[in-house]
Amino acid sequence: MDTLNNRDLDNQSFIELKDISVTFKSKQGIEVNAVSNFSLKIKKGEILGIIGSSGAGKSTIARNINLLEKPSQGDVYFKGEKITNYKGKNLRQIRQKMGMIYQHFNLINRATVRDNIAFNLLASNYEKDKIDLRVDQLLDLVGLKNKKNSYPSQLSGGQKQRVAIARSLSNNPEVLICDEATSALDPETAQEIVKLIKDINSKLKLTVVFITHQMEVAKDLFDRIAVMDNGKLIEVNDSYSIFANQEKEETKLLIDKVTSLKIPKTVLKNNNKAFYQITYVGEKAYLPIISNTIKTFDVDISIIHGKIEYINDKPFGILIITISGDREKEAINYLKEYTSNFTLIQGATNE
């Protein structure tokens, strides 16, 4: 058994990807680097999100974890064991500990919901006389007990994904890998799946690795976020920090999709005042900054737009304002000191 040396299993990472690179040749014979020097430790019981734009290498990393695709270089460790070169029975046993769900559900259309789930159980030599009980338990967990004898064509997209989740949990995995699991769903249904995965993570103490380009999902679901760009890991942090204070410009571009505020061009065109964007994070979000500024400097502040999000139960607020008065410059300096970010809005932010 090949293990990571000098580590206490209780304290080490549950999954570790170490110096992973994946290369392949295109149809034109050109070598493509899908992933380069990727290293990441995943904690037991956490919900880790891997985000990035299309082609960033996210799905490749997901398949590396359970070795559906083996890395060209580097190693994968699971609970301290190096599993990179596992084959046959050893590899099958590892994969049984890692359930996986996909964007398009991958259900057997000619099989009932019951048989779709039972297929996994039969493949793993589950006791036949206990299969129906196990199927009932799983369907109850995902809220579909009354759909046991239905066919996939009779289900909505959200229901199909619930069946896929139940199937992935059939062999009591320790890890659930979700590859764009909400991308084919409408926003409301996607949020229902997000809530279900949260509940499953809490009830079963599963480690969840969730691949997505949907920032709304990232905001609501993840404990930590790993950001990929062009095959590389560029940033890792807790979810709140990623949304509130990005280190990399590539991360900022992703996060702006759900946090930035837009002002119609007509509003700007008909107003000769400067527009400022204020960001509140952490404890500063609770301070009465606007009212204090007005009282202290006797200025007028108009709130043009604003919203407050809650990420991991912590507030994250954005306001767009105008300021006018004799002590405008002093008010601006005060706001810069007591807010997390104070920016003069340029035209590019108001498309």
Second form
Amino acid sequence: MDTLNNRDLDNQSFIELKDISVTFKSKQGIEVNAVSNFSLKIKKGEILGIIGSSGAGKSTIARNINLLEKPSQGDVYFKGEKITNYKGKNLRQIRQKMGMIYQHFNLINRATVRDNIAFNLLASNYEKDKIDLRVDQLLDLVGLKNKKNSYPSQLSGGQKQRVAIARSLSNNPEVLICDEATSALDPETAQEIVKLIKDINSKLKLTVVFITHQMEVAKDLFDRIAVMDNGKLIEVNDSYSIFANQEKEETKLLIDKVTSLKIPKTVLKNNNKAFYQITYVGEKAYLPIISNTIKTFDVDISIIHGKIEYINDKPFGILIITISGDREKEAINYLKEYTSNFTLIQGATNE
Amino acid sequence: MNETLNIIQQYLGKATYETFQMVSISLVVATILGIIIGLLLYITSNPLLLENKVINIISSTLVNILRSIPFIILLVVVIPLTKIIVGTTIGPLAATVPLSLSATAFNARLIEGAFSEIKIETIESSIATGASLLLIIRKVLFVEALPSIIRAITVTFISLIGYSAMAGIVGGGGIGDLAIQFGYYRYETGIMIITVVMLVVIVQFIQYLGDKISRAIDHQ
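Requested next: the structure of the form predicted in complex with the partner chain (the form predicted on its own having been shown above).
To see the whole picture, the full complex is given below, headed by that same chain.
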């Protein structure tokens, strides 16, 4: 049974969402398509991000995975097993293999941290005498050992999310579903949670499905990104490719939020030169393109704006420049050839 | 003045005991049944838990019927039932039957309300853990709703004291009945004042205690 081929297949489609559609009935009785014909295979051990603007259907997809919401059409497979119609005990056992964390943490507010975590252990009939030991282990993992007897109201947002993570990991799940898990946190705390999830992913070999509209998080955390728009999956690729080169306009709009450079209007207006935007990705990012251009064509290049982002530890650079000199045209052609993208963002105003 | 003291010596102890008897028995019944019915009303109306329109409509209608009959009428209407349960139709024990019925219906609605205050996300996240319904009821619903349940029981307790005054109709006796028999029919203003003051003090104390417990266990 467990041949290499089979295992490989399992790893490629650890979770599979097949042709999923979800239809809601609004209060006025109108049918709304939250998700339509969504198909995606999630690999074992990867951190998959599902991004999209709000209302794109991301959360619905997340909730389809553990069947908190049942798709109106299509099927959900977990390790090759069709779980769409699971009920009762079978469904509960599947859910124990999938941890979930939320934007607003959703802890039991009137139970201590210990009891919140113990709840998940009780759900899986964990041996009662060993619960406290396991709770200590989990709190250690998320760095909250001294908060065992605190109530959620006594914790900060980041600490609450750590408790939620500890709780979700209590039954050694194989998947962690994160529904906007950093969206209610300030940027620093969000970074901490991202780091924690990354650690957990590598330490526990846990598959992570992370829903977010925060591109900053996407940049730091995801191995692969699925882009949703209007209930549909429009693009899926490894993170770097999504950031470097978007196929769809909707994706571009999302990515631009992180990567675009803004130049004050006054700068653009008062300059009599043309502005070009250069992006360079992958190996090209390391080449001394600008200095080569200057030397070869004897032109002046001024850098107006620029930044280099690291996505999955790979550089991704953007520069906005102006070029002047006799061999300007040749320089431009050279740049076009050796950069990933070279576009005119504004022509010279005084020409 | 002497007359008033006389009546107090002779009847107040007995009346207090009767009130205590009627209210305590009814409160125990209303708490147990009220929690069960309140929980039933809640879980059968919640699509995440055990949504069941038929059971919900039946239990809801029963509760509404009990709640819409004025208590003084209910006292009389349930006399045959009282006869079956207690064996007699007069006295404080007999009064506990209509009192319990009325307070159960009242309490059930309040308890249902206490459960519906729980954030739906909290319930959803507990479902996502794969917990059984029973575990969710025990460790989430009751834990989250407990302060509100205590407040609901406090309100029911106080209403019961009020209703028990009407139990005189079926010979239930009690403090309220003392006020009517002596304070009203026999113009013993002293008795009226004393009994009313007693009731006010008791109610104040119960409310104080209820608030105190509810706050002590509320960690939100």
